Each structure stands twice: as structure tokens, then as C-alpha cells.
Amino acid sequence: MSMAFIDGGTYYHHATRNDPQFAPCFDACIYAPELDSTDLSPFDCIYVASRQDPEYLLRARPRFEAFLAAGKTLVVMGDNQAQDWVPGVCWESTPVNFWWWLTPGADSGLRLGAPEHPLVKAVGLDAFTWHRHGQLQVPAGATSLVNTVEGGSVFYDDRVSTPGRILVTTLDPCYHHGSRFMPSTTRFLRGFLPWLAAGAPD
């Protein structure tokens, strides 16, 4: 699969994106304001890095449309507003505790929802949680991997709201790994990665 990183122009970005261990997942790296005008259609894959400006996504929506309407696979990581320029995306912010771990007996309050789904056999629940800044409603037909116990999901793979894929997640793994903190965040990469590049296999 023929992927391209969406890259916002911080160090996070650059950090992730050029790790050694992540960068051969990659065939491109598209800087964020340049994204309305830069076509898209020599990928399979966009990976919309976590924490962008939404300025430049907004802009690029009919982009993003056109890709999907073409069958290709979008990847939209946490805080990036999704819910303006992504087709069935329906996010509700939620209180973030950052360090809710310290709490003697303290529960992330996620759950596996796809137990048998291959991202979840090669991530595993522990990878998929460190904080939430929020949850999604998952449209009609789509699978929730990673559930929340309010009844939203944190991650899910939509292949019904359009002739494309979308795989949509509040959580924010390019930030905390490329800022060095939260391992967790840097064990999802090295399952999530991989097998988005080997084509997000079933």
C-alpha cells in the first residue's frame, strides 16, 4: 500500500514520521498547507498525523471526498476536528485525565470491541490506552475496535459510509511518541504502522 503522512510541520510530526522504525512505512510526507493543492490520487493510504491545524484539513475536505469516493483508505488520528471534514464523524469531548494509572485500582474505562479484528490482534487493548480526549459514535455499520464505558468508541473502521475506508480514533499517538513520553503510544505505532503499510489486511 502506497501511503503518504499528513505532516502539520511540528516536531512531533518530524519525529515520528522520520523514526527509523516507522519512516519505511511511508512513501510520501505531505505538508499540511499544501494539502488543497496536492493530489492525492497516487496513494492508497493517508495518514492524517494527531494535533494538526484544522484549518488546512477543513480546506481539504473535497480532497479527502474525491479519495474516499475512490476506495482508498483515510486514516485520521486525535485532535484534528474530524467531525468538520470527515464524512460520519460524530465526536463528543470528554474530561481528559492524563494520569488516571496513579489511582490504585483505576480503570481507563476502554474496552475491546473487535476482539477478533487483525489491528486489535497486532495492537492489543494495553497499546490502545493511555487518555482519551474524547469519544465517537460509530455509524451504522461500522465496527468499533476500542470501546468506551459511557458507549462510545475511541477507535473504529468504517467501510459503510463511503466506497473508501476510515479508520478514525481520538487517541493521539504521533504526539506523545514524537514528544518521548507515554510508551504505550510508541507500542500501538509499532503494531499499527506495520500493518497499515502491509495494506490494512483482514
Given for the second form:
Amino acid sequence: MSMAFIDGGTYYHHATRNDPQFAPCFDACIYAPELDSTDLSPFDCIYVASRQDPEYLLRARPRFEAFLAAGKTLVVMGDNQAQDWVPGVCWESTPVNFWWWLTPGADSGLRLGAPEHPLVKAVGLDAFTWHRHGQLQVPAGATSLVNTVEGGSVFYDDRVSTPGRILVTTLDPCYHHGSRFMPSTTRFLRGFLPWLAAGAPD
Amino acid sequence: MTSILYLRAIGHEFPSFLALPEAEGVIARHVRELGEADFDRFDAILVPAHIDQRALASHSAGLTRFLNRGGTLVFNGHLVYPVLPELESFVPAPGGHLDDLIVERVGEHPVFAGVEVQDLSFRRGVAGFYGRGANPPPAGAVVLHRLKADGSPLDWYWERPQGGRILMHGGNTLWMYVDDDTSAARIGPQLLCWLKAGIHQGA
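Next block: the form predicted together with the partner chain, after the form predicted alone:
In what comes next, the whole complex appears, and the chain from above leads the way.
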């Protein structure tokens, strides 16, 4: 499907969308400050990379809502204050532990929620696992791919809250991949982006 | 008195660096609120690594004017947009293994006084936070730290021939260490003291 990358102008957004292994997944790049004046109708999927300035996303909220009303797919990566502009999103702050993996045998606190989901099959729990910036409450009828032991989700697939499809996560792979840091984020993108570009098939 | 502008990258983030006593008087403003008059007003501009470089590059002429009149730019991050015409884009270091990421000091600067280079190479035993490549230094720049393995110049200080100074760090924001319990926590306050001392003490 035709997918647009939302670019916040950071080095890590630049590095990810221009990475030769990922660039073919995207048909266009939209600079976040220009979102509220950009026609989104040519696209089937909008990929909002992690760590945008939420000011620009808030401004474009009516465009995202119209996009979803047209039955299209909105992908919202972590640290984007999705609760303020994405329908149905309820986000809770949790302590961010960047260092848990330094303790041998430590528990990431993440559990598979939907082992049969095609993205989980494509990526695997390990590639969803680094740290998390809060957790999400899953809307009724949506599918959590990865749960937290506290009863939330770090990634869900919502085909019920709007006529479209919302994939939302608290994970921030773009920042770490683009910083050349944290290999599981690269593994995650290697599974996730080709699956999206193929139309996020069941 | 040195007037310092801190360019905020993302609206909801407010770094503890700005809560340091040494940060008193620093003006924090989002990059989207940057105006042309700012380049004539401030003595120093601090840019964190998360900055919208496209927005900053749209002010390239203003930044050049700011430097030409003697301003100091402290820039963090991988440079990928034409923020200044004389600067070249980030070059990744070839290796990503621990041995490739050890930092060595090759130049002295007051901002790093008393900072153990070991605390730049490792955070909690993890290597690679300080730098994994470099924004190439212009001729005449003084390299301060580099990767021991391949010589990537991780940070450098440059007195521009046309005026002004650049303290460049092609990695995570220098003041991200401010809450660490290592000597790297000295960087943030020492940077502010260096700027407020009038900068001319130099490298």
C-alpha cells in the first residue's frame, strides 16, 4: 500500500527513512509542520515515526480523523502523545527503565498478547523488547499484540474505534535505529516496515 | 552578561539541565518560535540532539549572521541538514562493537575539566552513548575527543575565521549526563560556566 512517513526533521527520522533497507517501504515523506496543509488522500497508510513534536500532530488531528474515516491505516509510534490526537487512545505513564536488561535473568515485563497476529509472527517478542515509554489501555474490541505485566499494552491493533485501522505503540524504534543504537529496534523495523508496506496483511 | 538561548526540541520535554543553578537566566524557546531577531540578540545558542534540523536549517542565514558577530553555537547530534554551509554531514563510524566505541581525549577544553574519559566511553558499563560517528571538523577546528579505534572526531571546538565559535558534538546531547553519578555530570554545569565566563578563555 502507499505509505507516507511523517518526518519531524530530526537526524534519526532522516536516517530511518533514508536507510536503503527501509526507504523502499515509503512512497512519500511529509514534514510534520506541513501536515495540516498536506492532502493525505493519496496514501493508504500514514506512519508517524516516534518522537515528533505533538504540536504538529494536534494541529493535524482533523486530517487524521478524516483519513481514518476513509477506512485507511494510521500507524503511531511511541512518545508522540497519541492520547491527545488519536481516537480511542488511553496512555498511562510508567517508569522508564532503560537498564533492566543489564541484570542477568531480568524480566522485561512484556508478554505476547496475540501470538497468532501476523506482525508478531513476522517480528517475534524479542524484537518488541527494549524499553517502553508508558503503556496503553486497549480499547474494547482491539487486539493487543504485546501486553505488560501491569495489565496494559505496548502495541495494539484497533479496527473498531474508527472505520479505519489504528496501529499504536509506546515503542520508539526510529530514534534508536536512527541513532545506530539498540539492535532490537532495527530488527523490529525489519519486520514491521515490510509488513506495513505489503498492506499489513492478515 | 552572556545571554544564552536554549532551543527546545520537543514541546513537552524540559531537561533537568535547565534546572541547574548555572542555568539561571538561560532563555528556553522552541525551535519553531525562533525569530530572526534572536540571531542579533543572543551570545550563545544551545542545540540539543533531538532538534528539528530542517527547521534550524531554514535559519541558516541567521545562524551565519549570529556567528559572524561573535556568537557561540553549541550543537549536538548527527548533522544531516545544511544548518551551516561550511559544515559537512555526519559520517558513521564503521564498527559498532565495544572495542570500536572507546573514547579517547585528544584536546583539552574547560567544559571537560575533571571529566574522566572512561565516563564518556561507558554509562553503567554500556558503551556507545557518547558517539558512534562524527560531524567532520572544518580545517582549523580542535578535536577534543575521538573514537580510539577509527579516529572519528566525536567533538571539536572551532574558532571560525569569519567570527564566532562552534562547540560541536556529533552524538547524544552533552548535557544528558547531568543527572549521572559520574564525572560526566560535570559537563552541563561547566558548559554553562564556560559560556557565562565570556567564552574567550577558549579551548
